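To begin, one chain is listed below as structure tokens, in the form predicted alone.
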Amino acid sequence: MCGIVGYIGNNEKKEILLDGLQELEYRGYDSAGIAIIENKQLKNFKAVGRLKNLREKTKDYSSEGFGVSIGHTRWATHGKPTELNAHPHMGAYSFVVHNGIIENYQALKKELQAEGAKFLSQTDTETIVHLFEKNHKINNNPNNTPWKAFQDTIKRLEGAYATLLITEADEQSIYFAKNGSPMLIGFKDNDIYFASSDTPIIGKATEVYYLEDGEFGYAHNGKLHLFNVDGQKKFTKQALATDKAMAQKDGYRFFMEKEIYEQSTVMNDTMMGRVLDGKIDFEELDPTLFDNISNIKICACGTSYHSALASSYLFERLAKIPCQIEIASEFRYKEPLLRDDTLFITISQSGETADTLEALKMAKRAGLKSLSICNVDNSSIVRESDAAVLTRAGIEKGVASTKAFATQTMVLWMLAIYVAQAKKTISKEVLEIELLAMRQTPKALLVKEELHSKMTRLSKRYLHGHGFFFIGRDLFFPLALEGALKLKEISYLHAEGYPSGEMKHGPIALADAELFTIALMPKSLHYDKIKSNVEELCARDVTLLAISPEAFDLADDFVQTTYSSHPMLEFFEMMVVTQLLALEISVRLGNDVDMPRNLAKSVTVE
């Protein structure tokens, strides 16, 4: 998740871009940059790190008169956070900014390099500007205008993108295209603004148009020319909101709520370029990483620990490789036995989790190969690891993690299959089933209005009592732990996650009408077993909320899920239900959903 701004008009452009990027910095703060063409002169500035570094770099520059300008704040997906990898990216006479992932960039890059293009960065974005300039130069055809070259360029792009391009070949226009990543256009008099969300243009523009997927065009001389596959199209402007805080939340009440809804979209980002026809591929991983590896040890804390625990079932089931899960804060002090045939995997949303980082250093001192799964490139854990896979969840502002957990779990699922492919422990038939389920996952994560409304209504039943049990079997035991943690974090109510088969080994002594039990009852995995466990609890008069695709008559409340063909699809769909339940209970209790008491987003001390 990155941030884009653009402006075409007579006002001072540097401050418009920097102010706009300031509003988008929550989307990415690895690096930032701006490019401006005025008086036929192209200027650009880039800086690594927070936006204040770019402000310092541009303090002696100001722009005057008419011009076109674009800016970007980056959250790295391809390439380290460096000035060379920062946007805008430059060709011979053009600049481009881009959000999203160009899935076919490797093929395009090889093609362009073979024809003489010189790439300066490691990013997928740079292919856009070189492809544009190649198309513009073809046969030196005088009819081959910059506009035609841009159209020919976006026809070649596969994946998700929102992009702006400016060029000295047409110094009075901004070219734009949108497919899968958000972008809008603001208007005031003859000024035209571009941005990834409302907040950068609130107070500047008065009207807005929200681009739809497949739309593209150019802004020139105070006018917008909009096209789609059917040709030029008319569009209707609407009044622009004036509340910046609400605009940043895209109309949601809380960042956590927004991030629950975002899970379907970011999951596509997580899978892009990795879930391919017939296989899983991680271009960032050297296959030799898994040579002579016969054991996996995963170390993490909190929510990341729960995603790790879920993955242990997948590594052993699909890759047929032993997998142990360690709580990072305990690992450091247990004098663990570390063998050099073990791959040491660490998981952290921020990449700065102190306990996990120290465990990683300990494993490296013991000579183990290391892999990190993280949401922040160039973070301490990523830098310390031999290899890293980014989850691409984008900035997560809610302290209680939602989309980070979902994307971590997906990366681990993909990694289990990747290892299974390398070790040839997965059949073609099973691989096809897994890949199909992965492609369906974004749909399983969609939040339906009727589901959210139901969880809002149900939440009023669960405000009192002496605690919650979240129960599940197999993969759904870690999900039960995560569901209980979400509830604890933001509602401050006591909740425990248990394997459902363990209830009769002690915890069932607590069962009564004031004990709320959330039962995860997937149809595709051990349904009859967990049904039997739940019936034992119902006989003790617990208040039961059953989550299942299969109707359960003994339940006091029942949420019917849609998917029943694959455990992971059921996992992700039920995950959303538990997140919404925690959210709505917290809202009814009047708590601060995004910033719960005593908690911080990144735990950087022991």
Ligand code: F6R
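Predicted model, so just to flag it, every value in this text is computed and none were measured. In this text, rigid core is short for the largest set of C-alphas that superpose within 1.5 Å between two forms. Positions refer to the first chain, counted from 1. What changes on going to the form predicted together with this ligand:
- Positional change of residue 541 between the two forms stays under 2 Å at the C-alpha, relative to the superposed core.
- After superposing the rigid core, the Cα of residue 18 is displaced by 2 Å or more between the two forms.
- After superposing the rigid core, the Cα of residue 91 is displaced by 2 Å or more between the two forms.
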Second form
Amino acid sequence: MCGIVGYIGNNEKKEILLDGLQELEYRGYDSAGIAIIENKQLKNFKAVGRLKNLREKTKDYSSEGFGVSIGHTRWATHGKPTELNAHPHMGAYSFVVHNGIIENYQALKKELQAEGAKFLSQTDTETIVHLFEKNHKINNNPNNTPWKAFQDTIKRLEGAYATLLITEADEQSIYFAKNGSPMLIGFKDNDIYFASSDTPIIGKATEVYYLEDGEFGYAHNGKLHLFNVDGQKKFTKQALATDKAMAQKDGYRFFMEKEIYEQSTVMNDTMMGRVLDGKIDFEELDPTLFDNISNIKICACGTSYHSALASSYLFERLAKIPCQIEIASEFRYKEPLLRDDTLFITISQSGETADTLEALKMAKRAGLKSLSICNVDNSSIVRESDAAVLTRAGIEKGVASTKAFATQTMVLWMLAIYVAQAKKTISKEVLEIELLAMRQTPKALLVKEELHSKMTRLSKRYLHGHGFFFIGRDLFFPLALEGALKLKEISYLHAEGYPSGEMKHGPIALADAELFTIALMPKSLHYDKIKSNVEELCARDVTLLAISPEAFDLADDFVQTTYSSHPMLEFFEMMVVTQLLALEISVRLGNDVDMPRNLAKSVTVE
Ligand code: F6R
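If the structure you just shared is the form predicted alone, then what does the corresponding form predicted together with this ligand look like?
So here's everything in the complex, that chain up top.
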């Protein structure tokens, strides 16, 4: 849950590292640091807080000539966000940066301390650099090169890591290893770049190699030397994307706001070539993927879990196939019973979420076929899966996920129809209705100016109270969960999502005028049922914001949405309303909308 960058070459290194870290700040932003070796000079800077603090600290420094350099932006796992705990971590003559968790670090640390190593930080990462220097010193053996010491070091590491190490013992190389955390290597002429994702190197490198788990090696003299357990490996570079423009704010105040507005257009990309005349097609899928499949299990975390939950209604209703949804972190340790007639689907925006990735590996070990729905091509989850469908949402920078959720839900809806087609559980008439509704989705996602200003006005009434209940039924229950998650992530107010029929089984005890209830009341799905649930709450004097195409007398506030006979169109329109509500409440509270406290965009630790 951190971002790492590295560079070896003749260009000015400080700016390359800082620019790269800026792109990775979404992965963690409680401290940052860089280390550079050039002309036999070792320089190291660290700063707590956002990257701008490190920029300020390094403003009078610039690096000249050939050198090696590494940088890191941190999201604390072991040890508080202090300067001492910030990476790069230092030994006597070497520096290391690391993303992931070294699970056996306590045993290693004990062993190293017993031999005299002095630890400065509370991190697991620092063990790597001390272990490396210990291995390097052993016996003063001339064959004991830094490279050999590095190999001996990574052999002892357990857990997930992507790590870079530089050392005065070999001033012309960067050592690297990857296992379970993302890392890629960029190339241009004799320059070599390292990064946790490709945005930091777009515009700098022209070609890229995405490291596989278990790969390690070193970059030296413009060349990459790559190894795995079987020895030295040949590798093929691929062209690196050139378009970073999508990742800029385009005049919006926040990335999250821009991403809410983008949903309508990216949805066209999500559907392109897939929503066809009279059918759904996924040319990336081998139709035999569904042979002998009579059950679907979906695993994901957070927002992606909510899109999975919504899809379970669609898979069962349209494709008549049993579908179970699991939170990945729970699935991992429940000793699940897996049947080989189950298709195992993982959903992830980043494709790097550790729990989801591990769940996928478990399913694969059990012999299940796997499919991932992901926003990042070449991510760990995509590479690990038998098949993948990309959501095509473009880079999502706001930590609170919006367009990723919308596009995941769309892909899952299309997939439900795809399976229904294969299993012949859908009539031609119903199929036509579904396809028509899909084509209308971009319109349902358009953010109307009046709606946005209404949400801005309404938001001022929802800044206090003792909590929010988002309620809905059926497909709108997962949407209620997602609405509540959005709000709590960026407003830091307490919010829960509930199936509206559950309120009377306990939560209604909380009802009073200071309990804000956001009711999702679509006309196309169980309107009367949810209406009576909401009436029960109103009788207990809750403050009600009703979102519905149908005016609702008891509501304190009312947002009118468009009536549609298809629930998914109501779903997407109401989704936008809840996103804007969360956004505007967060803005009024003065919070950092794009980088809310305690969160990171990509959760690569358990
Ligand atoms: C919430 C949010 C998180 C992620 C979760 C899984 O706005 O973004 O809940 O959905 O951490 O991440 P991915 O989808 O990258 O696996």
